[in-house]
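Form predicted on its own, single chain, as structure tokens, below.
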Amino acid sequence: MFDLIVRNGTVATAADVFSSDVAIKDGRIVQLGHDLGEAREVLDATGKLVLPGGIDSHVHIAQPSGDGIVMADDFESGTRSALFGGNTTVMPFCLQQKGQSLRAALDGYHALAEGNCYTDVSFHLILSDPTPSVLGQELPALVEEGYTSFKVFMTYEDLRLQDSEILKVMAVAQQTGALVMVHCENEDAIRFLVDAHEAAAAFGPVSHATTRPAAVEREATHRALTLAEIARVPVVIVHVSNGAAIEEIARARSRGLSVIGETCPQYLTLTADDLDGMDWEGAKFVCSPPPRDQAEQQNCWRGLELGTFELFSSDHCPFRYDGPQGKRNPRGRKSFRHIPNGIPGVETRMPILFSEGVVGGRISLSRFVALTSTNHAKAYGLYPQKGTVAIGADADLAIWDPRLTRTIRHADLHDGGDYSPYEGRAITGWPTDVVLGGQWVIRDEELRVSKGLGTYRARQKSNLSLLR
């Protein structure tokens, strides 16, 4: 007998969509078809897709955010979070501080998750100070027990490496095959900009979007793929927010470079003018690299249409918008230079991609599927394990009702924040059902367990052949 049927439902993988029920067993899928036999818990999803579980491989959970700032998010919160959004395994990034190791960081972070998660999770590294003991030891080593992507600053003045540094980063990936992750913005540009606001008394929340232009993007962005070039490594570009940006990743590939292009709802939604708002309410916008405009939300579109970007992620960095710890007041100092960096989304991010790509006709199911699950394990070492619906797979499920309208309501959504970005927008499909490694874990939207089900998963070394 199986442990649980899914009956009645389509599934849809990043190949395909059809008609089958899921057997799952001990943890895994172990038959599609139909007519399968009985099992202790049936699942009617008649009506409803049967889609892969999310993999949001961009989340910030539990971060150093320095001067007494504290995310909004532990690991029981944001997990629990990107579970209600369809999730069942979310990446985030164990943050090494200057002079730490990092398997004092890892240590450390992995004590925050332990027994907390609703979903399962994997970690990224961030390396803010790269020793030579990091680089010669650590590093390699902590590659071969499956920490095998790892993510640099080109801003942020406490995390930012120079260009040596992080050639010297790309070395250890070329030597170890690991996966480097790249946030560009050129941090000097940045400087000048921020100087010449304040210089003005420009201090309020839209002036984060002016200091933090398009080009400043580019540039960096284009420094960073000539540094892969030189080292001869891939490379992920992170968070892309506009059409220059994707033109240097289409022509570093047009070089044989191989770049994976990854950009998130806030580029596809909002823009520079919400962080404009009345009475510093456009703080709850702030992010980096901030929104831009309703021509680069198209450049955005057409990158996840035409397939220059392979993942979509939440890039969830949540924080409280009131409180002392907030966005609203932030550090006692009103400027936009001292608000918290980072919005909240790991819990609507597939539905608002779902809304407007799948139901507005601009992707298919089976790009979705990619985009939101599939791509994710194959760039950074979970497939096939995770990623898909397939035998042998892990059994990690999210039924959709492609036709359940909502409007997104901070108050309905399951994080430690107090407020949504995208709090109003309406949309059509949501995961009503999910299912983590074969147990029934969210049931007509209602949590069935308790806190500790998600487990930590090493991964194994990206094999980017499998995204082309």
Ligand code: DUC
Contents of the next structure:
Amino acid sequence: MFDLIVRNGTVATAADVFSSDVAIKDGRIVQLGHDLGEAREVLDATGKLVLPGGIDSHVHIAQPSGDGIVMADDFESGTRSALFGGNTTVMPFCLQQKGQSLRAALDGYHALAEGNCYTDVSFHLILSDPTPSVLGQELPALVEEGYTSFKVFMTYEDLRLQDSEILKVMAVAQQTGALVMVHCENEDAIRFLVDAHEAAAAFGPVSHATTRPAAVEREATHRALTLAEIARVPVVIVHVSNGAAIEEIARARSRGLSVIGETCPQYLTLTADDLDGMDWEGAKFVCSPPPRDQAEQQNCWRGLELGTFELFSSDHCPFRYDGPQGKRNPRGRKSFRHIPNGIPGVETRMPILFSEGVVGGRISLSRFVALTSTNHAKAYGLYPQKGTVAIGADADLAIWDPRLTRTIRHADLHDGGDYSPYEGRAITGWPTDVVLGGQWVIRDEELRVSKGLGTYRARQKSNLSLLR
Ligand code: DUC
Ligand code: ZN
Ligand code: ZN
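Mind giving me the form predicted together with dihydropyrimidine-2,4(1H,3H)-dione (DUC), seeing as the form predicted on its own was just shown?
First the chain shown before, then all remaining chains and molecules of the complex.
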């Protein structure tokens, strides 16, 4: 007797779309086919798609910020929101503060997550202080323990690494087989433009976009790729927003570098004009890199269609709009410079790409699955346990109604914030049911479990040949 059978659905993987029932026992998928036998529970997926649960490999939850502003999501609300959006695994970032050991940062982060998650979680590290002991001892040991990826920043005064430091981090990745993710924006150029904007009294949110133009990202992308070439490591270029950066990735690949490209919903759907809203409303769209214009949206779509991007992530980085922690009045200082950078989106990531990409005829269903689940598992060492519908894989499934039409309203979402940057958008295709580790956790859009079912997952090292 199986624990659960998902019947009469259409299974979609990154490779195939086929009619099959899915039988589940002890948290795993154990049989595919028809007439599989009896189960304690039956999920009728007639007319629906059976997808591997989404994996969002780029989210920020409960991450401390430089000036003490607290994020809108803790692990409970962030993973709950993720689950309702069809995700069964998220990968938040564990930030090392300056002077802090990685181990101390991780202990604190695990304590926040433990017992509070609705999805499985696995952590990337953010390296802000790559001291000799961090690089020589801590990091290699942590890679062996399953923290197999880390992010470095080329921007933000308190986070950025110098090129020499990035090279040293990449050298550790080279020796250990870990994967480096890079936030590519040129801090010195941004600082120059920020000072010029403030001197001209251009304090509004839209100045966030004009002080971080595409050239700032293009230059840093080129530099990050060059450093990776010198260090002889693969690299992930995260949250790519524009065609010039995409061209840099394509050129580096043509030189033989292994590059993984990631883009996000905001670069397909928002523009810098959104930051120019009335009464500081534009702050709701402040994220880095900033959204660009419609031509750059098309460039990002082409990158998804043609394969420049393997990853479609939310970069969920939630701050409230109102209140003392909000974007509206950041610490009482009315300059764009103080607006916390980041927007929410973990719940709307998959519906937006499904609606505008699959229903919109731009990408196939299998490509959708690859971009939202399979490639994340492959890139970050969770495949084939996660990221596919196959015998032996974790029974993590999103049951998708491809015809269900919804208008995004923050009031209907499940995060801890107070707005959605995608408010009012009409979406076709939405998850109705989610199975996590064999348990039917969302039934007909109702949450049926309490927090704590999701657990921390250590990861293998990446095997990038899986992606090609
Ligand atoms: N980088 C991110 O990855 N997320 C939000 C803000 C940022 O700069
Ligand atoms: Zn970033
Ligand atoms: Zn991010």
